[in-house]
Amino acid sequence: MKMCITTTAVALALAAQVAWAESPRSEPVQPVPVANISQPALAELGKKLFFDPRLSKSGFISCNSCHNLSMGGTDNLKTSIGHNWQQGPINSPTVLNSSLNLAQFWDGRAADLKEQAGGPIANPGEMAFTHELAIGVLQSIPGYVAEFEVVFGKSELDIDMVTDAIAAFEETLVTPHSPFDQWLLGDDDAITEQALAGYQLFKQSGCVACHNGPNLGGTSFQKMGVVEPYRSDSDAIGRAAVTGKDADRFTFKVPTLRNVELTYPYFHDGEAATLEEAVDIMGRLQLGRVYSEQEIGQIVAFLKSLTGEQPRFELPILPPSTNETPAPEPFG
């Protein structure tokens, strides 16, 4: 009898989940979709490349250095550290759910993940390599050559194959099933009353004009400092660096709020150290609204409910270098 009751309870729970999925709440925010891995071998190769520091001149910096998957897909620094301990010019955006963005980088200079993946490798302030040298390193490692041949059908490597693979892996880095997503799908008990009040305030204040959709951002470029100017020591000028238009100065891609609890510090210059500080600044500069301490607490509670299931996978074991593999230059 007990077995029958348990089985019935499980069946009812599964039926409820299906019902939620079929009729989500009508909101300007939608749940993060679960990753659809159509090319697992390509994604697995990309995972190795994402973690491989040999794609940098120093042999020390990998994609994961600035987009640490144990730390919300960021490095939790105001601005990232590049080759020879150079201070980067901008805060490292999270790689989590980045496939949901309309473009990559704060200024949107990369149209997609594939284009973005090649940028840091050849940037002298980041990984400080060249695409040619990176390919030379990979071509000298038989384990990589064999894996590329299985995935792409040829043993002559090129940078397009590398960026295809990294992008395929990054597309798997989504974070579904956050408490807020469970609420969106019909579970009234998934978030606290404080978080729900914060979401209602978030909507009523107009935050959803920019932070909407599955990623709560990432789908538009907006000026930083609409009501009041934003003061910053950063040299970053935003979208104007891409378009050359003065009207685009200090216009940046709206960041995702997914997992924002993990991706501190905030803004393109990393100047907001806490969520409370970020909410206060955004309220005043973007909306002309001064939130009370209670209101800030409510919005922060809502933002913390956006932390989803973090990617979990087996750490890749990288193929070993050979005598022909060029030596890294960590201090070059």
The other form holds:
Protein chains: 2
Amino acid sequence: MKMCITTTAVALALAAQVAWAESPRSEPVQPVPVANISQPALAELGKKLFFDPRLSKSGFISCNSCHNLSMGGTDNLKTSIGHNWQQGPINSPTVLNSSLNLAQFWDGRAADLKEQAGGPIANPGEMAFTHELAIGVLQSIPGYVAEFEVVFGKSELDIDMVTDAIAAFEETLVTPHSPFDQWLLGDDDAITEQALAGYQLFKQSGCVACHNGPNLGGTSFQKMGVVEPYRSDSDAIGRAAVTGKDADRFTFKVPTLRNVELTYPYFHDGEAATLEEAVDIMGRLQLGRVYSEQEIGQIVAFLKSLTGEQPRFELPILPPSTNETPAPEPFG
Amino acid sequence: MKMCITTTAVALALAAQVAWAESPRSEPVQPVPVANISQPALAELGKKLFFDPRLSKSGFISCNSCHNLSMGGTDNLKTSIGHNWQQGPINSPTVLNSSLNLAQFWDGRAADLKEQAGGPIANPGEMAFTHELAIGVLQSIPGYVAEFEVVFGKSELDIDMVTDAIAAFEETLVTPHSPFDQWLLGDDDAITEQALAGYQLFKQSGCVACHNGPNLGGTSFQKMGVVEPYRSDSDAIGRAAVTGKDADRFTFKVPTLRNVELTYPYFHDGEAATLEEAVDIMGRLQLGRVYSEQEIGQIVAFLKSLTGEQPRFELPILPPSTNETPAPEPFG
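What does the same protein look like in the form predicted together with a further copy of the same chain, given that the last one was the form predicted alone?
Next comes the full complex, and the chain you just saw is listed first.
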């Protein structure tokens, strides 16, 4: 008899779970989908490349240096450190869930992750290498050549293969199952009352007009400083650098709010050190609204419920260079 | 019947294996012991700290930056890059199997891994922080404080606890089961004839006088340039910096040859780019012997048989900073 009751309880619980999955709440924000890894060997190769500093002139800077997967896919610096300790012009955006964005970089100058991946390698202020030199390094490493051959069926490497692989790895970097996503799927107890109040305020006061979709952002370009201008020492002019239009000055891709607890400091110039500061500034500059301390606390509680499961994987072991591999030039 | 034969075969194979383990070859080199992780929680905490760039002034450099566990526990640079892209004075030694060394650093100025771990954090040319500031950062991070409390039973952090944890992680970084170790344990087929000839030559011509023990090195300090002086642009004077004795000038801890295929470039100044070059120079300068090309090939084949199983573990996810955490100062 006891057995029957238990079974029934399990059945009810399962039914409830199915019900969530079938009828998520109808909201302007959707859960982060679990990664669908269609080409695991390609993604594994991309993981190695993502962690390989030999894609930089110095042999010291890898993708993971500024998009550190131990730290929310960012470097947690205002602006990044590039080759020869150059100060970057902009805050390094998180690589987590970046496949959900309409375009890449703050100004959207790359259409997708594949196009983005080639940028920093050849940027003189970042990895300071060239695509040709990077390919020369990889081509000299038998461990890589063999892996490229398995994945692509050819052993003559090119930058397209490299960026394909890095993008495939980055597509795996999603963070599902955050408390807020569990709430979205019907679990009333997944977030606190304070966080729920924060979400209601986030919707009612207009944040969600830009921070929407599964990534709570990444769906549009918007002007930084709508009601009041944003004052910054940053030289970044945003989307105008891509379109050439004055109307696009200080227009940036709306950043994701997923894992925002981990991706401090905030804004394209990294000038907001805390979530409280960022919410206060956004309210005043974008919405013309001064949030009370209590309201800021509610919105921040909501934002912290957006921290999902971080990607978990083994640190890759990189294939060694050979006598034929060009040496890095950190001080050259 | 077939079943019985199979069982007998298995029994014989097992007996052979036991025989290896019980009677390893009697050689001046011994197998790397498998890690005995006596305090797993302490080592896990140490792994996080090893990967945490917040132990540096810039928030950009971690232990793993120069002792990269994707690349044989080194940075594969002649000399390392420190805070503000300063050029380090010496080649970064591998952290792999470093618990087997008689002392740490090229000049042995740290008695053990715990003492070593505090050095780079406070070295103005490396992580450029202070122990006090590093503790202030960690103390402001609840995720760390909770983990220190579990491990040490107290929530007031100090640098001793930090270096204890990093050393405990580093003690796990051993690389057993190399082909050569399998040969040492009795498997005649584990290395090639060329590698075996290289090992015989390595022993007969005197390399093993210094490169001995389980780490093929790390057991003594020796002068670099015994028969002929070593010409270098490096300012490093070696052990004399510790002892103050002229006799110790250019005397360095004998480096391990374990995983030497992965830890290029070679020597304290990183000036030997290839194993062939390193073997040639060692022969002439230390032994007064000019190895033939064939002999160098044999010794290099032996050296490549020393690559063991690299430590495999999940990339740690670091606990986030809080509003109270002092911000890094990469450009300050």
